[in-house]
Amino acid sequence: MKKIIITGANGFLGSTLAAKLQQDGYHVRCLVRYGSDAQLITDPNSIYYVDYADDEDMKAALAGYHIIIHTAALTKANNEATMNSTNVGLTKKLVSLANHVSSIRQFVFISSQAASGPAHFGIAKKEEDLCEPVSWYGRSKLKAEQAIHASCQKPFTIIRSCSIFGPGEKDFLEMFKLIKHHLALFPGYCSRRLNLIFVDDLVSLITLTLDNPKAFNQTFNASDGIQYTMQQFAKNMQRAMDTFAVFVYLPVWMLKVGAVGCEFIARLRHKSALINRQKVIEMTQPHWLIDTQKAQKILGFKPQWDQTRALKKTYHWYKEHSWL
């Protein structure tokens, strides 16, 4: 029996992968720090608890495991500092710790489309483009891959995603929060487009990749294939939840200023701010494209979620777990 190690396991991602890992009958231990909510995922007894800043900790954690699935990330951050802490230190003393591991046969490392950074003139980016990313979050994404690149003993995958929405998801929560209440709010004017993929088709490609000799020491982009406006995002939404709303265009100078008051506001809670001005800057791209033909050539990889039922299967959770 395969057993897998998955950090960042009590997140919206982790979670849904040590469930479906769980069920298709793989050894899963779930890594998370102490003190976190671990609420999402599914069987109490796969948590291990660990400080990731413990060698010896980790070294126990990692012990007699075969894949380390490497989820945890942040995604938001006051300063770049500490956004590099977390995405390149964490994933440098991983890879390290799985380099002395004997046990350990394959690292995968779960990235971002951020990292390859927005479509030029639409054009979908594949793996081998020029990486540009934008943000703090895209460049901490891409330091990581580097060093996994330029340190990791063992097979390695790099798997880019775009935007995950699935049961657990919290910042797509907040749109439907705002259909809920008929309103759907889009940055500026123009109709950007983007890609997408449900939570359920993600899994289904991380786990092609597992033990498999084909996805070793290779990168593969995620999406569901298809390219979104968000206003269709915004409809398909709409028929999930059997509702309606009204589109408000916000100009960018706007969510400019607002995304200044939020972190103002996040600071003086210390907390991280949903809406920053990293995260505007990425809003504000002119597209979000990835192309995944490599993916579907050499792992046969092919979304199996229509975007409206994904939809509906996400509010039905929300609405089950009272989250909306």
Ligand SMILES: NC(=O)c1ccc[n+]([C@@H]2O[C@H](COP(=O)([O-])OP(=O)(O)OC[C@H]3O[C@@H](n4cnc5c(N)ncnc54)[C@H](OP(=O)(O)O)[C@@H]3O)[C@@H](O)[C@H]2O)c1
Given for the second form:
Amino acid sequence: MKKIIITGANGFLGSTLAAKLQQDGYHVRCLVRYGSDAQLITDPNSIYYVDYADDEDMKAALAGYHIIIHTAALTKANNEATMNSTNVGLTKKLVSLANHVSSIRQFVFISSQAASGPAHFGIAKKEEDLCEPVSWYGRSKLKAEQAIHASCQKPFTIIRSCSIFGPGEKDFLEMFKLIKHHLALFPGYCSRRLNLIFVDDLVSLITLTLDNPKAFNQTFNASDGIQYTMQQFAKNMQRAMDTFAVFVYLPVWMLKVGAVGCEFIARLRHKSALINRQKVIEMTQPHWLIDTQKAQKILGFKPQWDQTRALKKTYHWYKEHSWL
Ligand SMILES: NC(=O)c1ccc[n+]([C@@H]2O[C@H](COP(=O)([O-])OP(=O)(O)OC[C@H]3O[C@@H](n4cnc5c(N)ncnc54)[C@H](OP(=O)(O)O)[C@@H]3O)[C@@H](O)[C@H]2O)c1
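Given the form predicted on its own above, I would also like to look at the protein as it appears in the form predicted together with this ligand.
Every chain and every other molecule in the complex is listed next, the one we just looked at coming first.
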């Protein structure tokens, strides 16, 4: 039986991935930091608490496992150094451990479209295109990818995902909450295009790479292959929730001022702001588009979820879990 270890397994993607892999018959070990909330993990027996800074602890955790799927990351931080210390530092550490633990035969890294950067002139970015990240987050993900290329001695696979939505996700949850109150907010006035993916489709793509020599030492973009505007996404959300919302377009200067305010409050609370100046930089890029033909051709990836149906599943999950 394939034994898989997942970092960040209590997070949105990690927990969904763990549940699906277990359903598919894999033996899964869910790495969780001591003291962290592990409520999203469906099988408590799979939880393994670790101190990522403790090499002996980590070697013991990895021993006997075949594949590491590294999902742990910071998507928001108050400064670039903090972002790098997790997204780059932890990745380097795991690569080094994977090199030394003989049972490990593949390192799968969940990267982001943010590493390649926004699409110029609306042309979807391919994996081999020049990477031009625009945010701390994007730069940290790119540096992590570069560290893997430079030092991973085991076969590795890098998956650059676009924005993910689904049960357990906390950022789009805020949009669901606003739409529940009949309001949809958009940055600026122009119709930006972007890709999105339902978490179950992303999990299927990740599964296709496991122990698959065609995926070794390769990078794959991940999206459902459709270009949306945020307005279309909001309309699908309304359909899924069977409600209506008034669309309000916020000028970019207002977003920037709001972001500074959110950052200030977040600092007082020792937290990271949901909307910060880095997010505004990302949100106000013309287009976030990636080309997924490589995953389709090489892995046979076919997204299965219609967006409205996926949003309906997400909405019901939020309601069942009293998140909405
Ligand atoms: N969500 C998206 O739209 C999206 C899009 C593209 C790529 N991705 C990538 O997908 C992966 C999963 O994202 P997600 O949305 O599932 O994020 P998430 O729900 O915020 O989960 C992040 C996970 O990383 C762990 N983590 C954070 N800082 C850590 C540290 N210093 N040391 C060890 N673990 C740490 C968290 O553990 P604690 O609970 O202990 O903090 C949590 O388990 C990330 O690599 C992200 O970059 C996400």
